[in-house]
Amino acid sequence: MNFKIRRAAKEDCKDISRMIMDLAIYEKMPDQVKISHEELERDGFCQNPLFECLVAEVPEEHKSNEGFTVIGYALYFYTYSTWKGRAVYLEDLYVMPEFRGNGIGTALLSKVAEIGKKKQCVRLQLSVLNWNTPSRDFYAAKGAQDLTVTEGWHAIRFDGQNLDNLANEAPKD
């Protein structure tokens, strides 16, 4: 299959919250999405963006079902590791059903490996749910390690409330 991988564009935006919320529809969180395309716009296209992504294109005769000719992309950014240094953490990594088993996956995933190796990152970083047995294997595929099973690491949020509440414990200047 002919496609491109580049970085996304501000006007990318639309595309990359449409497919966000099918990411959400299979992790079976819908519910959890509360960003729309204009914080994505804010947040990743601004002078210091949070984040980079990188979006899968197809031309107009292999578009969608549905019309679409961006099908997939890769949201990461960069974290610092206290033992090891410099990484790059993948955030989400998504290609429309339709367009999967043709390479586009590994291509996004390897595009976001080789950015992080230019910017001397030492490791990639991901969390994949409990039951995505599809993504644990494709990822194993590669050579990725499952930090759950040889390191025992679980993974701890706050928010809403609980980071109100954290927040307001802090030292006033």
Contents of the next structure:
Amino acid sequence: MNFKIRRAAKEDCKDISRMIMDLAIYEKMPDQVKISHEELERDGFCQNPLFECLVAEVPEEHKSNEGFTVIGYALYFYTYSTWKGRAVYLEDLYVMPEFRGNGIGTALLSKVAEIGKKKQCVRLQLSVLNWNTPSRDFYAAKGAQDLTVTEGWHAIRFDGQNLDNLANEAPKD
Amino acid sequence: MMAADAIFVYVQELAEYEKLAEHVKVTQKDLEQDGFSKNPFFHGIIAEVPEQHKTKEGHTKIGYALYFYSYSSWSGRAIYMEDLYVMPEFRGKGVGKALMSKVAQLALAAGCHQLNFTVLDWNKPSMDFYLSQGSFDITASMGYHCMRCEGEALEHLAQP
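Take the protein just shown as the form predicted alone and give its structure as the form predicted together with the partner chain.
In what comes next, the whole complex appears, and the chain from above leads the way.
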């Protein structure tokens, strides 16, 4: 299948937002999506963007059933390991179901790795839900290690009221 | 610059505690370059005690938190706390809590909706501390697994 991987432009944010919701539905947590294309436009396309994004595009003649030509995306940002240095975190990787099996996911992932490498990143990290076998298999086949299984790392989060409460306890300057 | 050398010492001490000391490849120079340039890859805060409480070796900088901004495609801007460390002789005095609360305060001031980090499952003191402060374990409760690609696997992936 003929497809192109390119950097997302501000105009792609509506498509990216659509696919973020599709991914959240797949992950069984659609009610967790609180931001829309407006936040993506503001946060990804300002002077100091908080993330970068790639999109996968097909020509008109291969558009999806609903008429979309932007049919996949990878959203990522730069992080830091105090042990190894610069790293890239892959927040989302998604290809619309009807376009899977054509190497588009692999192409997106490889492009993120290539971009990271140019910035001297030595790691690419992401998280996967433990029941998401197709994704776990996909990443394992690419050489990713599951650090939760091999080293016992657990992801911990403060949000909502708990985050507010914690912040209120900070010492005064 | 002084902060980078203190952070470097504590990064190594924390790695020793986590039994993964041989994994530390970053140098003090890397920390200076990556944390204290125009577009830093990370930010740090330090806990300091007055001269009269300094350690046996003479340190007054006795703890640190290192963090950076991240992004959730579901909730927007977030903070990731990469390290939180207090020297053993200064624990149990609220220093860790103060550092973490300060990171949370900075997170809210920057418009972040989440403070994320990772803990080793056998590290009971840390796990208990974080859970008692109101965080939740999204690996245990939601099934998120942390994945990593590095070394040869990453090289291979990055081939155009």
